[in-house]
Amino acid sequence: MTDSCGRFITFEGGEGTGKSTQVKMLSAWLEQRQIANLTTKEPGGTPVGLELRQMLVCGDKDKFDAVAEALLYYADRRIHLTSKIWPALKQGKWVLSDRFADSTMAYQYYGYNKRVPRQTLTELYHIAVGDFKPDLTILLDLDPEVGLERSLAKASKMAVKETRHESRGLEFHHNLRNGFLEMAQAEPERFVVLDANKSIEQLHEDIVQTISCRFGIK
């Protein structure tokens, strides 16, 4: 992987924090400023990733363990990077991703109450990703009870029920939130934490201000 001339922005957070909506709104804002960009997500940012997503976010929460989940997420991530993210960055595009590797650490380490060793996840990162990191990670922080209510309401309107993680229980989601906040505190140069308990428009303005300050865009 050579140095890219684009920017890689990731959106992280628990269930129901509004990541996908904010990714779309930021994409439109960048387009208005003639900044070429693409939006994507994990898992499921590629055709193969969509097959993996079906396994990872649907069905029984106990159909495989946390180690198996981590391996599947990193298989998806490697395919995502090599076939989509890195080529786009080399073309000078900005890439906006709904989740990346921080989610794997949060869900498989913190959420599961440290069921997958941190060192194992770190080694998987180096194998699949190397030294590459997002230029900016926007963490949308929200009370898990509020987020789960939002997420389940959204899922009720979907033909395919992507509720495998929602079914894990409130303790899991509190652990998840604490894990994200701990990671943000450890890397303040990369993370920006925003309060997601706002209107869609207010949160978008916070994100725009963050992007403007970080990258000098008006």
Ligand code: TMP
Second form
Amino acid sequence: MTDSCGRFITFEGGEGTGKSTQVKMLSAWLEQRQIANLTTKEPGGTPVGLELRQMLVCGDKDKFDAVAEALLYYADRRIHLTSKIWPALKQGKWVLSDRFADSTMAYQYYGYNKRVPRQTLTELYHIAVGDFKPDLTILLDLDPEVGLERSLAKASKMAVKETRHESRGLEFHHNLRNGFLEMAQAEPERFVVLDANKSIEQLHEDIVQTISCRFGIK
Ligand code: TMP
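Pass me the form predicted together with thymidine-5'-phosphate as well; I've looked at the form predicted alone already.
Below: every chain and molecule of the assembly, starting with the one above.
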């Protein structure tokens, strides 16, 4: 998948950073400018992906290991790419995804959280995704203590508790944050890091400014 004319924008970050709200707000902003776009998420951007999501984000954190997790996240991603992301980009739509492959590197990578070796994840990336990558990745950075509190408060109001990763403890989430920041430093041309402690409206303004500058949209 090389000749896309749409743009692929991913939102990344730890728990409770407000990604899904910002994805919706950016989608509305693009609509106002007659830019056709599609919002989606990982895991669970497709019907099969929703079944995988249930397995991945609910239940005991140790019900399977990180290698199994990485394989399932990549199965979800491959289905997502082939049935939704790539066809939409080919039609010229922008695709805004709440999480993509950087989440696997942050949550399942050996170096950041002593889980799966980096090389294994890089190989899985090439098998499932090839040379394709996001045009822009917006990393919403937040102190994990604040993010976890927000995320657990939201989960307490939901019938299905999607808290499998939230239950990994604060150290895991600090490693995760550092992992994301390291990735952003390593690829500054793809990543933009924004402070997710700002109000929803301020953060939206920052995102809109980034998009305007990067892609020349008024
Ligand atoms: P969220 O959609 O509410 O952020 O939930 C998805 C959960 O799955 C979240 O805890 C992050 C985790 N995750 C991974 O561990 N690896 C991945 O590759 C992805 C996409 C998500």
